[in-house]
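Below sits a lone chain in structure tokens, taken as the form predicted on its own.
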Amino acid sequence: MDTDVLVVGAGPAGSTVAGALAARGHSVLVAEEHPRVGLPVQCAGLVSQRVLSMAGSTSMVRTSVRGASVFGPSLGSVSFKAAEPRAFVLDRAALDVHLADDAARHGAEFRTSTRFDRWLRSEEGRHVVRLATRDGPPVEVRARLVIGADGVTSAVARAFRLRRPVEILPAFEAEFPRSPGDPETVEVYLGRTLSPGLFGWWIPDGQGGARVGVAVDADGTPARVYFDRLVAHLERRFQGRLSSPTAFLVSGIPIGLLPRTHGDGVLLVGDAAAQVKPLSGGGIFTGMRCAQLAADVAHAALQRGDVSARALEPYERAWRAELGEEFRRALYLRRVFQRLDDPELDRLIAALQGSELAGTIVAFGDIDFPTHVARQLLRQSPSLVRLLPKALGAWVAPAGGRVPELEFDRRK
């Protein structure tokens, strides 16, 4: 079969780019390897208002959160709470379904239980690829453009020899139907014992339960081991056992910048392109935003009849101009944090406990662009500079590039 665009993967990035191109009159085929769009759930689903604006709906929101508490290894913490919602907890499967339904309404065709198998050849300006189906024979597809939105283990990236990120963090999460804690506050847990490499989290689900998980360095110890330690840690903190989990999520988080996310007749978006926030591992906003940029460039290239690497290069420039500086700063700060041992993390938490610094976090905190508040805190607090002297040069300098404003932003 022939199509203008083959999109591999029906997550938020894949369905966003598919819908945008179908709405502009291009034939779009979306191949999703799982039997149902949105399942299995792929992440914790904590997002900013930007994601809801791009999705054009709030129907998938379970609850909003106004604050966060960050705990050091010894359970010292720094907390803040804003007057208005600062993030939203989603029914992640519902988000995927909503975006896929929207793309289908614009004309995109979805095929589930269908995965990208291999690139076969190029002919007459099209890539010929083979799709494997669960219950039938393989299908050959001829596409002018192939877009890989197939996650951290992207088969499209491998087939088109677009190098993968150097670091993939194992993650393990469970949903607990009942859990104590503030239903308007997210909790973050730091420390080498609990979550070396990133952090552990407790996220209220809006229904009296919580999502608890860890993302850690791939050091040979299963993420489940660190998850069990975090659960035991939470039970000591809450002074009682958590309920039995109702669901588990096992995933990998790509951390790093790919040298290229485009080639002749091919683009990568979302986790396949490692377009993930290095300090949090979140990728819904970044993936959807990059998918919008990919659709703009792809539409222009398809209209001109030129989908060469040179014609698609503006996509690379566009997403790096908008997000690249934030990613680079976040990767640097991540390396600084990775060198801190547990006593140093405890001292960092203690240094952040002043009321003025908590106010700074409320005023400048942004889950999509966390380095903004990091720079502000370093400017404001000499004690932080003494704890993190090597971070000073990277963070005190003004940021480059344009950052979208939050709708509820009240900064002066």
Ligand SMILES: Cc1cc2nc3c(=O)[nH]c(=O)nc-3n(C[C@H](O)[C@H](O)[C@H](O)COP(=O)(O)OP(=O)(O)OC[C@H]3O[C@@H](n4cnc5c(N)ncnc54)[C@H](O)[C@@H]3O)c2cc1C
Second form
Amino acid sequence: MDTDVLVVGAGPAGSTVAGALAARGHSVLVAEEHPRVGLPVQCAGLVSQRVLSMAGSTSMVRTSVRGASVFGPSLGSVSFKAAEPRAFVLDRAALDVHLADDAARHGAEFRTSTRFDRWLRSEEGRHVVRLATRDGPPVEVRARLVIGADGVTSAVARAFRLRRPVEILPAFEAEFPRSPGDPETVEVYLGRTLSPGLFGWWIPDGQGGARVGVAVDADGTPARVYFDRLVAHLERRFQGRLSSPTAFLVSGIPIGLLPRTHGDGVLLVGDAAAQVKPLSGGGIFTGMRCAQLAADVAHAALQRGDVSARALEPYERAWRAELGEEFRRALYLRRVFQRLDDPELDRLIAALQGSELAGTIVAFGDIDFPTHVARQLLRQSPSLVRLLPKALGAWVAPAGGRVPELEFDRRK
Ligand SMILES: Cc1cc2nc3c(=O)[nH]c(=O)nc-3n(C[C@H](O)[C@H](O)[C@H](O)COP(=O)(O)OP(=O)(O)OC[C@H]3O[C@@H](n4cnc5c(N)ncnc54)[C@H](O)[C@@H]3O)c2cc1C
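Given the form predicted on its own, corresponding form predicted in complex with this ligand:
Once more the chain from above appears, this time first in line as the rest of the complex follows.
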């Protein structure tokens, strides 16, 4: 079978790039290993307005949130609330189905229960790959361009030797059909006992329940252990009014910058390219935005009849120009936070409790670009800077230097 473009994976990144290329007249085949697009859900589904704008729909929104409470290791907290919605909780499966429907309407062909198995050879300027199907024999596909949108464990990245190990944070989440708590506020839990490495979360689901999860360092302790601790805390706090969990999910979040996300006749997008916000693990906005940029470059390359690595290189430059500096700053701040012990984190929460700083967070907070507000806070509060490494000073200075290199030892 011949196609201009083979997209592997029908998540938000895959369907976005597939739809954009099909709309411009290219033949596009999307291979998705699961029988149904969007399932199983592996996501908390919290996104910004930007995702809704890119999706061109609000039909998948379950509820909106306008506040956040951040809990330190000793469970002291700081809370912020904006006057208007700041983020949206989605039915994540519905987002994936919406994007796939859209792509199909533009002419992309979807094959579910179809897994990218391996690259076989190059032939007349096309990649020949093998797709495994659940019920039938394997299929050989000849594609001018292969786009790996196949998530954190990307087989495409491995097949085309584009992968270098990024950190993969184990994550564990469950849905609680009933939960007390503020339906307009997300809760974030920091500290080594509950969530070393990233954070735990409680997110209202808009139907009287909540999504509760943790993403943690891969330190040998299963994420489930931290999840159970967080749930035990919530049960105590909610005095038995939290229902039993349903719909568990176990997955991984890629953190880091891949050195290369393109090659001869191949591009990576989304989690496959580790295009994930390092401070939150969120990757829907970044993956979809990079998929749009990938489609622009791929379209031009296909039109010219040149999909060599050199012709696809503008993709690399485009996404790094938009998101690379934010990722670098966020990676640096993440390293800083990883070095803080629990008493230091508690002091940080206490320092944020000043109403002026809470006002800054409300004014500048942007879940897609969290380093903007971090920088603003550090500029505003010398007491915060004193809690953090001296090297941060260069970045925070009014002249606005680049963040220092990420050289220090993570083990502290
Ligand atoms: C617990 C958890 C909570 C999260 N919460 C949020 C959140 O609140 N907000 C947010 O923005 N992000 C969140 N994320 C991250 C977000 O889910 C991902 O960044 C996003 O799904 C990436 O989209 P994608 O299209 O790149 O990959 P995916 O959504 O992972 O899609 C990849 C697709 O490829 C398919 N596939 C994989 N291998 C193959 C193969 N060999 N052949 C064919 N198909 C294949 C998969 O079945 C899947 O459908 C969360 C992640 C986790 C783990």
